[in-house]
Amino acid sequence: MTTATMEHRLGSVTALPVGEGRAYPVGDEMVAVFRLRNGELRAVSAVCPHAGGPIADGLIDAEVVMCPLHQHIFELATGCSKTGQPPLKVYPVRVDNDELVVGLPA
């Protein structure tokens, strides 16, 4: 079983600079885009699960991101906590006519 998702467009790929993330406002959700240095795209939820951390804001590298507050890592793929903590949300991310457009459950 498949969940449908609608997609939002979040404005220029151009405003999030490579190497980057920056937290958006989707529907009810915050969604962390990060613009890898390979070119790839991320989105993660932007809150830290353990203390409401703004995720956008720490450091990253190809497969990972840190929470800025207490130095929690996640996975930036899957989600999945590498330091015991519950897991962020992922979501589907792609450029479209030079626009960030996220995926989120309908």
Contents of the next structure:
Amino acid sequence: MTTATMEHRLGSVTALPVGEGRAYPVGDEMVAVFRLRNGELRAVSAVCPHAGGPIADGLIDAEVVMCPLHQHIFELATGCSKTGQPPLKVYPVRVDNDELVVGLPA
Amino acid sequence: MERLVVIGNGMAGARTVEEILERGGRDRFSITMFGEEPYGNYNRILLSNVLSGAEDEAGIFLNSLPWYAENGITLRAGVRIDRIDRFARTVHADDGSVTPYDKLIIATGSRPFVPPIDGMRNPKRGYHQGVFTFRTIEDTRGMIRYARDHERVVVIGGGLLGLEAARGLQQYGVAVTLVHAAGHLMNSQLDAQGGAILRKSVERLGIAVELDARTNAVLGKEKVEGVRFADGRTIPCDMVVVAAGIRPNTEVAELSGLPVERAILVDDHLRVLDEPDIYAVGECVQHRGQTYGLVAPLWDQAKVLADHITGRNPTASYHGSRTATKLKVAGVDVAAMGITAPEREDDEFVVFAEPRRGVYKSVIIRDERLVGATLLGDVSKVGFLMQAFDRGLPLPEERVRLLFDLGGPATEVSAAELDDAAQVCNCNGVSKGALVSTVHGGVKTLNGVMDATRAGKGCGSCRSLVAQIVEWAAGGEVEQDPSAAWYVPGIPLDKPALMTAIREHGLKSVSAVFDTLAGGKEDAKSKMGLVSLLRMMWGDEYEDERGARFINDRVHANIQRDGTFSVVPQMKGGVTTPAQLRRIADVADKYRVPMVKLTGGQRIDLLGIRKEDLPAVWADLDMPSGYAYGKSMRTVKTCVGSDFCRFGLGDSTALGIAIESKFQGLESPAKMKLAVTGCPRNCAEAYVKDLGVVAIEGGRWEIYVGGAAGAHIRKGDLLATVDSPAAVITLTGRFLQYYRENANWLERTYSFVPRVGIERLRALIVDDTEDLGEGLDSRMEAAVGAYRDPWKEGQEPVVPGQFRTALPLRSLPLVPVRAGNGAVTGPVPAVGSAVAGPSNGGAQ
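Please supply the corresponding structure for the form predicted together with its partner chain (the preceding block corresponds to the form predicted on its own).
Full complex below, order starting with the chain above.
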């Protein structure tokens, strides 16, 4: 059985600068979407499980994001922490017609 | 309800009653206390402060009269108990009253010991009118009154009490001679050499000291005219204070047939021997052959007694106290514990003496355990010694470490000896056990362990202990950490090699550096350091990539635990104006700023600003950024200097403002806090700044570098003394530029200066032995010229959504709103550690 996914449109991808992240409210969730330097997108839950830090404000590279509050590190592809914290949630994200589209469980 | 009677309202009696009340004693007992003195209860130890005028009488009271009423205690102050009838279970007072008890506590304390001296007492009239003991408030008042119109006082007794009396009496203009029967001062706490050094310190205070002097007569019939010693010598004086020690006050107990040797005999529950309903506590008891004259044992005894008498813990028992004293006696710091001299042939005795400074330290070690220690003049190590003495901790192999902190971290306990549960990193709460299991799990490099556990990633002060533990846990198989020398973890080059490569390839952006020097592999942890380095190297030519910046540098404010930001406008030298204050106040009102706080760097911090409000806040403030968020020049703290201060030797305020104006916002490997102070009184704390300037007599200025007063505390090293503000600014620029170019990422000046060495820095920067000066000056000028107030970005964001909130659904701020009265209102967030790692900690 697969879980149904609901797609949400988050506006123009140009509002998301390369190398940075922005946070978006999606339903009751907060999603941090990042645009990597190679153009790929990543979407994870926007609140650090350690102390509630704003993940979208974190520094990223091609693999990880680092929470700005206490430097906890999470893999963007899996959400797993490399510093012993509970994981972030990971969401599918793509560009459609210049618009960001993120999928959340329905 | 049972009737509890307490004889004695001194520190022991009152403390015991407090402990009993704490254990619900009020519901169980109706309490009556008898005290000979007609007051509540006061701290007898502080009488020497009252004598010296350092404290007034009111300040030493522990429990005032209303306290007794509030706690349902009947206090019979000024009433003395003459006799206990232990068969009728009553106490008989000197006012004729008889009070029944179910339980009785004797806390009669001590009385002064007065050696037999001719002429001191008239059998009919009591003490000679110029003779005093030193035990009560009444004694103290009498001494003060009498000393005021007399000239020469002899204090008999060179122990603690005598020294305090001598020092205190000096305040009243009397010449003081301290007379001691033994061969050295404080002979029950100090050995002879320590006593000799204490004597020097005491004499320096203007107190004459006579040793081996047994006083056998007070001379003078009507008034005191002098004292005579056993060897026939006499000293003229018109006042005598006897402070020759104390003796347990056991009169009532003896008269009432209770067992008394040197003091009242008690068992481990503090019960008088063979008396199930009578307890005794404090200086009047003898427990397992010991009597005590210090307060610490008294606290221990009071607890045990209270546990037992209330039935809270019927098996509570007292096993004696190991006494350690730490006090200031006659202005000299003294700490003593255990034995004062080696007793056995193989006792280790380690001694350091520096008589000129009045410093003396000794420790006695037996079977690897500390059995005695004496510290005089410098008691900085007393904390560890007391613990080691009390708990029998393992001692450092180099015994000298017991007496001094020898550079490096204060790791009194070696890695092997630490308990597994011991917390090593106090910022991130990492235990030794966690470090060890990480190593055993296969991580064999220091950085690897630090990454995995985050130990050492808070303030960093535990790093060397972490290194020791990793080394120990790996059993000497620590793998060399090649990355330890790299400037940032993602590029395998140290700082000089990295700078050379950047220059050779003309790399002006962070991504260019990754592409050229790291095979295109980005590293999040390296970005912040690279941004700083590239901006330092290229100034205006640096190609900015916003994503490479830490959030603070993206939005020019310091992120707080709830994701809001702190805004600190520039306030050069800590000088502000009414107009600025009004604007700040208006902004605080308009944006409902939850806390407005003065910073340690003499500025005003507006905390709890939402990211999206930052541009508007800056526009309304219309003040430049204070850079309280960056790895950059933060502030120049100043004192009021020569314009207003009557001690000021130089215009520190103007110089501080000039320095801040010149070097504002300059990025650097770590934050830089500066200060200029107008005289060596150092009100602006210039000695503990990255660079501190001190005005000295003669229009000259001292420049100190490498100071710190954060997680590490270090006094800066004197770089140079110059004779003009212009020279200060030149050398400041040169030093800062040299630091910018040569320090490792996040290496504060307190590490950098000792690493390079102050002599070498002086040669390079002041004497310009390698002709670096001109280059440093011109590169610094270029950097200064490239300054732009980052808060101007508020008017025109650099990237889309630069100031968009990253936490849109939460109601911010989450940090509680603090009203002016300190009360906390509003929601309290559930968050963990509040210590930022390599980010920016406190605003300055």
